[in-house]
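Presented as structure tokens, the chain that follows is alone, the form predicted alone.
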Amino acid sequence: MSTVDTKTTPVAADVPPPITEATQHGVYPKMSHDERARFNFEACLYKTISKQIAPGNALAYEKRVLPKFEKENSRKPETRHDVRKAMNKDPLHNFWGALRRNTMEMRQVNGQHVTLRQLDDLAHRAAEINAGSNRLMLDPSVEVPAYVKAVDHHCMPGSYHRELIEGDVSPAANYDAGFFITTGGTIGGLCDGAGESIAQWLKDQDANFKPKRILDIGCALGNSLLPIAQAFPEADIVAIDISAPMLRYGHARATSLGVKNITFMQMSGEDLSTFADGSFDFVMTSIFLHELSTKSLPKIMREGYRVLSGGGAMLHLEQPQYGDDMPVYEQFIRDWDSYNNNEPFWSAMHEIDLDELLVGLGFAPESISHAALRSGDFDMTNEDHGRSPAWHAYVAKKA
């Protein structure tokens, strides 16, 4: 397994950066002092809540809740499952995680009053930028799924697609905002540093590598894909989603950033019938598949694999899947999103053998190869499992 390691802003020990340091662009949304303040402190929280907070959960496992646990069973804790059931007994992981949840659900609350507030703002805009380009394609007929609709993804009322306006992008601009909070600016300005490690990773495996066409699915706003764009400016890209608020502010901000190499269309990953069989020498999504029900999932890798062209490669980043590998009680703890922060896909899809399912798609077992990619200065140490800017890639070429 290979590791790149790109560097970002660095973090102060103690204090994350401002709101004031995430990078502007022509969409971004505008923000009084008390809602940069209210941002600032949500950060500050989540820090502390991360690095003095966090650590007291592997704490009360091994002095309190493993103990009790193998006294009551005669046996240690198999799976995750066992662990979890005994650890929402422990107050201070009830604690920790009343704290996470609020949080989260504070951070949303700012957003929505922020975005809300400039609603026509925000969409007048965007359709600006937006006005006259054939590289924003949104198709009305396309279906946002059940499974999709049923959830407020990370606490989002109505979550990413929802449209209240003609024209609408505050979704986007809410998660843009909030994105910088939620990682404590350690992934970037722009919150590209997955997409920066991706790039970086592809440059130092094959200095030759120039795709002519690359596809993107789930591609939400662009965050992973515009330091891949710019870093092969020659390719054709495509980046698809089927929230039409995504794709609006995506444009607009790739646009106002100088990035003009993407298109953005509306359509579902598991019908990429628009495109010919081999029609892209890169086929990649990034933190996507954990947001995918276990029907879905093989439905859009299938199709990624389809239209991925001979010698070409397909990129899935994610967090590490669970494994025979992986103690029960970080399994546990990496969990914890599926259950408390409307993530309902997480746990069955980290356990899904992704290198099988590869496999299974026609891909080589020689050719799949994994890496772990990470971005900015943090203590692994202390790490918030699934929040810290660290990721791990899943890669194959066809044959």
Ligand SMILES: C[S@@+](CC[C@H](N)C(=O)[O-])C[C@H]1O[C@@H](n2cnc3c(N)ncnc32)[C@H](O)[C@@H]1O
The other form holds:
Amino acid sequence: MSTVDTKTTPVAADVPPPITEATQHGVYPKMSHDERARFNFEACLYKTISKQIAPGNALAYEKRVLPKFEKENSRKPETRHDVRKAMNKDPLHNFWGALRRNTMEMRQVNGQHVTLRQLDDLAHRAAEINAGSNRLMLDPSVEVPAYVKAVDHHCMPGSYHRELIEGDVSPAANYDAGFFITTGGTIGGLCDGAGESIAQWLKDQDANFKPKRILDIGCALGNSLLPIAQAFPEADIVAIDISAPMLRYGHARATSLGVKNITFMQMSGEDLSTFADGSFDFVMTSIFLHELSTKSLPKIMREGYRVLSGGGAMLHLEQPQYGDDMPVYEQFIRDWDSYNNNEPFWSAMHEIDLDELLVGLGFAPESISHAALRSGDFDMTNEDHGRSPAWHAYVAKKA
Ligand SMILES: C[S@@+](CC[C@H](N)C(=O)[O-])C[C@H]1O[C@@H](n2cnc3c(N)ncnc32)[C@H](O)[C@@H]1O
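Would you generate the structure of this protein in the form predicted together with this ligand, following the form predicted alone above?
To see the whole picture, the full complex is given below, headed by that same chain.
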């Protein structure tokens, strides 16, 4: 007989799906019982922190930090930096931050454990699938920019590009498995909720939109691109990234999932000189701009505009920009990753006026639109600022 009273005790209702529910494919890393158990524990810890402890940040601000700030400064906080400096002295906020940082580090340690012990096997599996394909084009002369090389993004050792052996795909395998854990399964078994929501939105806007050539800049392993490739099967798609491991894994993953209309190319978005002006009728980035330096971001946007054809559309998916209409507390909490999760460009990027930038490239102001996109049936009451599948699309049409 069960000792749990299921009428009063919620059983498993709020528990994230186990890692075994992540969709398997030809290069997905294999996991032992203990490795799966560690990932599952980490997913539960993430969820507990965001559901049970994170709401305490706003309470701490309202009840303790804001009144103290007002008393000491005879004014309200004017910027997110005012809020951050004051909140950094609050014990609950520091407790939450330490837990969140540590959970990310734990997830990376397990990801390294899982992928490094099968380093050769992963590379071998990817090489077997990729053999003979003309849709994987690597170019070892492409340099990893300093703004990528200097950072272990979100505590990921070696970031996206580290190569320990020839044909290495381990950074991508680690990213793939860990993404399911940090998102608690909320963006699907293939972690492709961002791409699904873009594809759905494009169809909703114009059922006749049928791009012939699509460019995705900073595709990583193609999580977001695959649903777009599936939604537009006639389109010829080019996915570029500076990281060879991401591209090898991305091509093998797409092939094993039956997606064949993407060419994965090693190239920097800063130099698209391989492509003539107007070569693509849809140019996109997804969850990418916040990892760019202040100098490279406009350069990449300019190149994207150049290769976009007249009548074509450009789309960038990100968390929302700060802007004057966003309360300083919300800006502060969204900014946390910049200071504590190895996302050094997040803060500066989110204060850029992207509309102004797009107009500066040559887009007409009236051609620019914004859309709030979210994955599947994501419930906004679960919003965990900066981490939720609740994105913002910036779209512009070239005359
Ligand atoms: C956060 S991931 C992108 C996620 C992916 N677009 C998605 O939606 O799942 C950032 C990627 O950008 C790549 N990257 C960074 N700088 C780049 C550049 N200048 N050109 C092309 N790719 C770049 C990194 O190697 C990494 O794979």
